[in-house]
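Encoded as structure tokens, the following chain is the form predicted alone, with no partner shown.
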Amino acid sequence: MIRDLTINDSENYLRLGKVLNNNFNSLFNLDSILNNDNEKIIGYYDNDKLVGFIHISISFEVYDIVNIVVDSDYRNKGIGTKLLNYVIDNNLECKKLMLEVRENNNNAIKFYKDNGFELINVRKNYYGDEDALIMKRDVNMKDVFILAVESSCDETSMAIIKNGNECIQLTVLTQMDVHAEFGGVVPEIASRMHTENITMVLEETLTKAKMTMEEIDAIAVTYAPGLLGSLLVGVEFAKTLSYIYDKPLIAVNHIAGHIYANNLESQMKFPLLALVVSGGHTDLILMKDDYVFEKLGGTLDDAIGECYDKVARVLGLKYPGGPNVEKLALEGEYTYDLPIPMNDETLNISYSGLKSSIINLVHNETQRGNEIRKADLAKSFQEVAVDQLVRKSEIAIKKYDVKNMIIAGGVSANKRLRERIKELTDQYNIDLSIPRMIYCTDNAAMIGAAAYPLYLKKQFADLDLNASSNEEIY
């Protein structure tokens, strides 16, 4: 977590500062800095422990870096870069960063060069008998355009995303009608159709965006998890584009994509609680920073999207099952007595028992010749299924100090879930972020949004990148 230091951080601040100078307190007294409107000092925390800080002196649009210090046990983890990026991202008035560094401090010089600083002058004997190098970084960096490819299941999708938060163009070619004939996605058909359509989708995306590949800064692609054959089509296509046009390749996890789809609406605020709900996942994830995922709990068996689809089949509804169960539930009443899953204080989730009880109920009632009130059963199922997510989310909110909650994954399109989670976050005065419907289901825009933080960190993939059907983010 990153935040401004307070006077309560004095002891740890001094502990870190003495690495630089034994007289650190007299030179950079924390109380004086905190009472100076022209200075900022921002800390990086591991839980509640201060492990790094950046000290900034402000002169109009120019920010002078006085010190960047990171605990020796936490170095080479990108903390310095995160502190720099935090200053830039949270101070829009900042147009230029300046600093002086000892000419023999090779590690610091390399760090600053890697983070976009350039040498502009030398101050002779600034540090006694040692020169100081004056370095500068202009903050008004050029816009970054990422071409993203998504083919993890039965949608062939590409998007062009600007600066991780603006969708310039999104193209989604769905195979839903084809797979509906079979009552679900047929992997072999899905991968073959991706192969047939992917070039056409690229051409349409570039044409509608009125852009060329030369204007693209990087290629992002979903590499996991998903249907292996489908993923391979997208990965190989993205690798080919990366090689031909000499663009960096960024590998994005599909679930990270669903989470970062929220940045297309508003900037995610850390620490946050993410409820990931899809056909393959039902997880509660704590994020204290970009790409720091801690799984708090999740399903022990079926995912909620999988359960919706199986209930849809029992009720005789067409594919895709989830939206049709939700639609039918609007016509019904909560009249069926169904078991309440995982009614405890853990963050574990289960849908297998709920699914089985509905299957058994329909079977027994049919055997007896009784009519199944399908709308009522759909409504009863949905209320129980959604209530479990709300209960578990509330337990997590009470246990962890979060500022923001997000819902991610295909099931985040469910209106009843949105209503219940909104009531919960309002109750605890927590900001709620849910993507627009177009960004809830599988799409390439979310992949481009998730790729942007990796682009800034220069975390690029090699051309030997391979697809994985089940790799997780935590």
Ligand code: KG4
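Just so we're on the same page, rigid core means the largest C-alpha set that superposes within 1.5 Å between forms. Worth saying up front: this structure is predicted, and the values here are computed from it rather than measured. Positions refer to the first chain, counted from 1. What changes on going to the form predicted together with this ligand:
- After superposition on the rigid core, the Cα of G305 moves by less than 2 Å between these two forms.
- Comparing the forms between these two forms on their rigid core, the Cα displacement of G116 reaches 2 Å or more.
- Superposition of the core reveals a Cα shift of 2 Å or more for T81 between these two forms.
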Given for the second form:
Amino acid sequence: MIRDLTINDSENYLRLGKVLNNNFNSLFNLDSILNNDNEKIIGYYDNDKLVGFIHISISFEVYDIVNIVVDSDYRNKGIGTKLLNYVIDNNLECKKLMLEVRENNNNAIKFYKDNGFELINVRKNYYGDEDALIMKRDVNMKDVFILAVESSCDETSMAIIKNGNECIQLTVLTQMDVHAEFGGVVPEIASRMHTENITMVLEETLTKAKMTMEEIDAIAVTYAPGLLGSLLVGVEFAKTLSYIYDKPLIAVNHIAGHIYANNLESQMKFPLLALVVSGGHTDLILMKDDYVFEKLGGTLDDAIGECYDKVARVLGLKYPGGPNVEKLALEGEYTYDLPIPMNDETLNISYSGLKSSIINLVHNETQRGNEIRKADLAKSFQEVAVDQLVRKSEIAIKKYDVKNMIIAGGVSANKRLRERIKELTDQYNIDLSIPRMIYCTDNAAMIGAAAYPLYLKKQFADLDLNASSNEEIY
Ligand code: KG4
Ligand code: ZN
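Moving from the form predicted alone to the form predicted together with this ligand:
All chains and molecules follow, beginning with the one already shown.
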């Protein structure tokens, strides 16, 4: 059996290690190895007796082999190879194995060569009067195909994503036309339509990708946040696929999905500032690493998408409001005098005052029998709404010294926002990434991209996964 060592293995660990070096205990103290997050020590056990181990020191995707030892009675049984393969199979982020070996240790050199290592360098007098050979093995990662399911609102979507950054096939079946008749998403209709369409969306996705379920490595699904009934359809469907085809299940947060949509364009570089703008979110987030989200600031009341939708409604525009307000704004001028929200140095954002002022303005002008210049009002609203995001992003950029910025969420489809944030990042010499339009609005490709780091970390969900309407990532 192969498993991590524990402190109970001390005695056998020392017995094996002494063969390598008389000072073994002080050089490679088991207690300190077990307490170091960047080290791994894995043992091969005959019944319960430790008969071999591999000690690894980890630096990101490079795994340095510190020691690999097998009890003399257990040599030539392939135990060393089994330990090596175990490390590779269970640490999907491992891309390279490195080691140093004494130039005269012919047995060890042969073992490493047989296991795919090559000599890349010689370090003179590394062991006092003896040279060290530096050897390396690239771990050829097998391509990973994730089937992703997204049904949190009014799009039934599935995608197949390769290695977290390449979209093989994206299918989006939107219910927009049906909900437009009601002026907004009707939750009961949305979940019923997901149920009716989801199998068909799967068939189309696999057919167009020319793939079968057997070629899929994992199933990812949006479990939160969103409309509960809609989320449940996707979650139950994904759980069923995971069970039937015996594939791991990955639970993805929808907002993490919007953020990771950027990996479909270019690999995100940390630390980065993420501006998340959607129907339910308007947040500034600092990411220092994969899945490390720190909320710096955000809306105290309404989300920007919600505000766009409300303004669309009072202007008599059809659902979905955001794109229609944007279209109308193109024909208008910034002539209405609207209140500038949150004109301060905090990272707080607000849209309720702006929203109310537009509702009141339309109401008062209509009562007085005055004509509303709709295009001008759309333009004026958009300028004020977008400007607030630019001001707050600038404060965050200055305060946190970020070098990369991304925009995520449905409102990132807005061209004026894209243009203004681009000017800002150019001014501060910051790399900007914005997903292309199809990956901005709700889609399953972003869910597959967000699932990939979880796949590498083997953070799989159980079959008792439940949907949640409001779970946040930070
Ligand atoms: O991310 P998303 O598709 O769904 C949520 O997770 O909320 O975002 C939807 C929101 C809606 O409020 C929609 O009106 C807004 O994004 N939106 C836009 C644009 N496209 C979508 N808002 C402004 N301009 C756009 N071009
Ligand atoms: Zn969304």
